[in-house]
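Only one chain is shown below, in structure tokens, and it's the form predicted alone.
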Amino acid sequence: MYPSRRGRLGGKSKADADEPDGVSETPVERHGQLQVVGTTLCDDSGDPVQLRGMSTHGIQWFGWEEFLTDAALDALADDWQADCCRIAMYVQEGGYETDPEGFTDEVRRIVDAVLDRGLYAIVDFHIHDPGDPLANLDHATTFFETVAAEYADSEGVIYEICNEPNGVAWDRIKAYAEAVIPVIRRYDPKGPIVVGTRGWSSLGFAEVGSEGPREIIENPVDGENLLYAYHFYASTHGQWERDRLAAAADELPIFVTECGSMEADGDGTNDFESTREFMDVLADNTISWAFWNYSDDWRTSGVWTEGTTDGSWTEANLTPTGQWVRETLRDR
């Protein structure tokens, strides 16, 4: 078992020499307040950082009571050695819009548990139907005002304000971002914010009529400490996407807040060779990533076998996807 890496809510630790035997710094203790410098996510000293971790599935199906528990998150932090955990709060599909107060409380509970383990918590406002984020602007401003006010003093929170915009022009995504970002900045002037991109956060590659990342480069969102989301699924996407991602990384700060080794619907065949080639591009360009998804969902993307419960967070209960991504996270 990997030594405990638990930390408090974003506090910096003493130097390594002051750490007790068998205890190492947590990711938040190691990197502190993240910042975007040019096109690169950096630590509080300005040194480049690549966070690597997992995304939950929708917390309306795989939330605290249903799947995420102290033991599940202990495994992610201590055994898997993740740096970050993305909390996927769907807005539709039985999510936030059905019970705003209840889902805000659920996000708070999971974020606190992630931060208690010293991991960065990515708060994901998970929209993709409707694809126009402006359709959820009122929900977004209410939700992020509450979250930002609560976590403004934490070094460990990253805000992802719209998961996968689709069927909508960049101008509307930008307008949404420039309405939501000031709500967050009213409380938290420093926390990194990830903006979803056109074509299911493909930087526009997946949408007919898009100019791809060029429209973002020429008309960026106004603000600081901002990154742009890119999502890939390695059985669906290949060398064409990798080449364009690498080129875009020269001009844009990018965070891969969702990716997988399977097909874009989260199911189908794993292509681990293609995934490794994507991971090489991310490493070469210091692009952080969160893998989809930390659950026991029956689809290929589920990393634990169905029915995994407390007491069974062992290698024997990993799916082929789980075995691959756990090994990748532990390979430092």
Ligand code: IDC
The other form holds:
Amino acid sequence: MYPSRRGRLGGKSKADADEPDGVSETPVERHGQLQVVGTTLCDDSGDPVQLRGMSTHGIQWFGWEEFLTDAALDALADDWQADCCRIAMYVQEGGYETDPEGFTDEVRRIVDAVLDRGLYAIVDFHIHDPGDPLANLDHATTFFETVAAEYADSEGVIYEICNEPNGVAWDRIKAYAEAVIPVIRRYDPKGPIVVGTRGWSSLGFAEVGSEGPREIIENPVDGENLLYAYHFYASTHGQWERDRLAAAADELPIFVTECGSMEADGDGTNDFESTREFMDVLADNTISWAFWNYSDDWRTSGVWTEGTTDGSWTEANLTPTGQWVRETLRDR
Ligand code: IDC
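Having seen the form predicted alone, could you give me the form predicted in complex with the named molecule?
Every chain and every other molecule in the complex is listed next, the one we just looked at coming first.
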């Protein structure tokens, strides 16, 4: 198997972790507590940071034991050399609302496994139907109260409070965010929080009647260390979106918490040329990203071939999507 390129935090402080023990630092050891300075995500020294990694699929289908195991996460950390892992906890569709305690336990288990490898864990409250985040406000309050209280002292947790609002005005999303953020901040005063945006986190571009990022710029969410989500699928989206994303990045802190090289339904053909052009915009603007999705789903977006299980996390079992993303992540 591939050599681990990292030590394990294992109780080491960041200072200790710098010990020249022949093993490179983990992303959390290297960057520490993240913060938003102006429109840029920065590390604890104030230097800009671009995190790059994967999103899980919905953990109700591809969660711990079904798919995510220690071996799967070792491959993501040590072979793929990801900086972050987004944990997609659907609220509907057989998700959190069916078993709040059980799904909170599952998120806790995956967050701990991600942090143990020194990767940043993005806790994704994965709503998109219903598109109005206020429909899930009570669930969000309960869930994030528990998660923020438990991870308040961790340097490696990022809170994504609503995956893809849609069909609602910016005011409602802002109202939801300004109800949930204080719940998190009561326990975790600094952890970065990503707020979903109109039109399936398109910054409003995909929402009829939206004025796009202007609505956010003129009426931002109240709080510190906040970022706004943008999602793209490179076979569906192109230069029109790339130009507007680059312009928005001049005025807003953005995190691409979900993106893909295929159609917006997670399937269809890959357009790796368009994906590369999107990745260039993200790199030029130091925008972090998580690719959809770390699973063996049959759709184009699954990075592992169907039936990949423990012990078979080798290049031979990667789909074309997986080959492309792994190479991109390893290309430092
Ligand atoms: C899709 C999954 C599919 C699942 C569906 C459920 O690929 O297996 O049945 O969700 O709604 C998103 C969403 C994400 C979607 C993904 C691809 O955040 O949940 O996954 N996508 O459609 N936004 C744009 C694309």
